[in-house]
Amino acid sequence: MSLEARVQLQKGTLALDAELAVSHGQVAVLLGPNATGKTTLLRALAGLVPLANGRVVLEDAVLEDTEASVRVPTEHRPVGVVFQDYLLFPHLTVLENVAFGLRARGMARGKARGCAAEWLARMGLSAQGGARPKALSGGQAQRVALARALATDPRLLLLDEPLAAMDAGARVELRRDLRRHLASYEGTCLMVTHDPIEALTLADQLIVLEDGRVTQSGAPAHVSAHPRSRYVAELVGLNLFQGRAEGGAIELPGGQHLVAADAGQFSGDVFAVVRPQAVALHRVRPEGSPRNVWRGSVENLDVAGERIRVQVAGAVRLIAEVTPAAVAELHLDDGGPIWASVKATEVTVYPT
């Protein structure tokens, strides 16, 4: 592993106790609800926040170890940081901003400016070298901040929501640019985002942080297919249940049951996933093959592209995804009682 860290610290009401490992050359994306410690974790890895307990190792070099009383100062860590608001120095030109980290590490002024100019050329910003940050667009400022971080050749690149300040139109182009720059970066990258599209398109590894702890980590396809918390399930658009498998059925909290075709392979605590597209809605109790049928009520309707996501409240809460034609046919806009059904073959089960 390129980065191995155990970070324990207290910041206000947040108790951060996170353990993570990222392989060399990977882009790991840190996801999680607000106020769960994502930015604090990045700042701790950069040395901007001291650990109460823990250890940070980067490419076999110990950056911090509380038991051994080792703590490498921030300025001596081979770490580059792009903050959410970029933190460009307003009194310096764009060229001087990019050269700043190199000069701080002792590089001669002329050589630092030459290296900075090369990075601005890579970012397509050569013409802006003499400008002040206030003259830049949001996208240009983002690229300057990225160039400043990469110019020092960091072994670890930390990105704190680098596209958050962009409007929707600019984000698509900047996401493409960021993916291109990260593809040529030879170190390890850890990026914070709230955007599932950014996470799934940029990440080699997803790390989910909830309430200060890592609740799930793995390849995007695996995390998306096997969510282990309601936050992840909602993020990827799945219905997630947790219960106890026994005799081919899963007992859910509240006494409800979920029948799954492969539940007989498991015994004990399990997760079960149902795709919203697999949930059928009816105004009267359905007859025929569905093994799972629950009564509920229409709570809310949301447009999702060319489909409609229907939140069904009841003893078993579900999200169904149906066509606009089905909404009209079933008069779902009127709310009221509804029956939801799921075939046993549409339920995916895996251990907790």
The other form holds:
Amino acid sequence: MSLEARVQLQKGTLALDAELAVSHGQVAVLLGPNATGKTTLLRALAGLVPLANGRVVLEDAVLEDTEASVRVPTEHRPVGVVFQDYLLFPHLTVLENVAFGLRARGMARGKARGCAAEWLARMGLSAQGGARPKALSGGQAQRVALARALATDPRLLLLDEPLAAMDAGARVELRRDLRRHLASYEGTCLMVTHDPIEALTLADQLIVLEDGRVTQSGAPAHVSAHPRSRYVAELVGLNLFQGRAEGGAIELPGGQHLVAADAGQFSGDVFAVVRPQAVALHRVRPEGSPRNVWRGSVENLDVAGERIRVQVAGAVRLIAEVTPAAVAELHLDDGGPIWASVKATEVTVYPT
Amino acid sequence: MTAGGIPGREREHEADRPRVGRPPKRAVGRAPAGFVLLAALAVAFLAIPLIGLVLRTPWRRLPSDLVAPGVPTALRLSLECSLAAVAVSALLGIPLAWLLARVKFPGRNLVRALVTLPMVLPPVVGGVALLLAFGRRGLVGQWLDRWLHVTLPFSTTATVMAEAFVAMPFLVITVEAGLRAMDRRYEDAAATLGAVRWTTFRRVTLPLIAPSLGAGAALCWARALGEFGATITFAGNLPGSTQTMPLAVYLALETNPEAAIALSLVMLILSLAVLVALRDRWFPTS
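Mind pulling up the form predicted together with the partner chain next to the form predicted alone we just looked at?
Let us now look at the entire complex, which starts with that chain.
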């Protein structure tokens, strides 16, 4: 592991208690709802916020260890940070901004400027070297911030919502740019975002932070296929259930049962997911093969592409995705009772 | 300026923004006659003395008055002492402002009150206090006299001390406000780039609060330049070593009123220059 950290601290009402490990050269993305401590965790790794308890180790070097009373100050950590609104120094030119870290670490002025100019060239910003940050576009400012952070050759690169300030139109290209730059960076990278698309496209490893705790961590494909919290399930658009597997069925907290084809392999606490497309809706109780049938009512209808997402309230809450024709045929918006059914083969089960 | 933290400029920015969502401007009602009358009186009261000064200036004799014996000396001494006072105030006042703005220490409010006190204290009281502290028999002065053979009162150093005593608070208060308003995350950014605290302070903090520092220094300088009470009490009125412009003006008024007017005019022009330099801060374009 390149980065291993256990971070415990209290900031206002937020109690941060997170543990994470990132392999060398990987891009880890810290994903989570707003105000769950992502930025605070990043600042703690950079040494800008002291830990109440915990340990940060980067490539075998201990940066902080509360038990051993070790704390390397921010300016001596081999850590580069791209802040959320970049924080380019407004009184310095773009070139001076990029040269700042090299100068602060004792490089001679001329050499630092030469090095900074190389970085600007690599970012395609040679023409902007003499400009003030104020004159830059959002995308240019982001690349300058990246160049400034990378110029000091950090072993860990922290990025705080690097694309949040961009408008949607520019994001696709900037995301591609960012991925290219991150790929050529050989150190370890940890990026914070609340945008799931950014997370899924940029991450080698996805770390989900909710309420100051890591709820899930792993490869993006694995995390999105096996959500372990409502937040992740909603993010990837799956129905998530948690219950106890026993004898081929899962007992849900409300006393309902979810029959799953592969539930027999498990016993004890499990998660189960059902794709919304696999949920069928009926006006009368369906006869036949579906093993899971629940009565409920339509709570909300949303357009999702060419389909309609139907929120069903009842003993078991779930989301179904049906065609507009089905909505019309079944008069789903009349408030009457409906039946939702799920085949046992459509339920994916995995242990908690 | 995103982080200079000078209130005036921020207001200016607000004015730049489109005025969406603001309540429609109210039609200006007719002003009450009594108010107009009293306001006009106030303006007249403030302006007439200055007009009088300008009208009574013996323009033809002005060049010779300005080089009359003692005048260039007083002028030079005033400039030197007031600039030295600003330098002392900056050297001691900026670290103090930083501590007041950034460090929570016990008694911080007390220190701030103490620092502000000379702004409201009658300057002559300040002079008496300085004399009691740094005079030959003063609290500190006796030791300076005995051990270092340094006698402060009635010296040019005393003039600088008297001016710094009354003027430093202006710099401290203004710089502290600038430090508080500044976006501290720029300092975080500097630290992540490997800058130690001194480098951060020199290359990031100071440039970002430059507008506040400039305003504070200008206020401090104007106050030091006009200092009279504390100076005459603590430093005396010795031509060439402690007689600054305000003292010279006061003295000349009895012997050579024309020279007093000429000197006053010079001070008025200097004050106007400070006002013009600070206009963005005090009169944001609204």
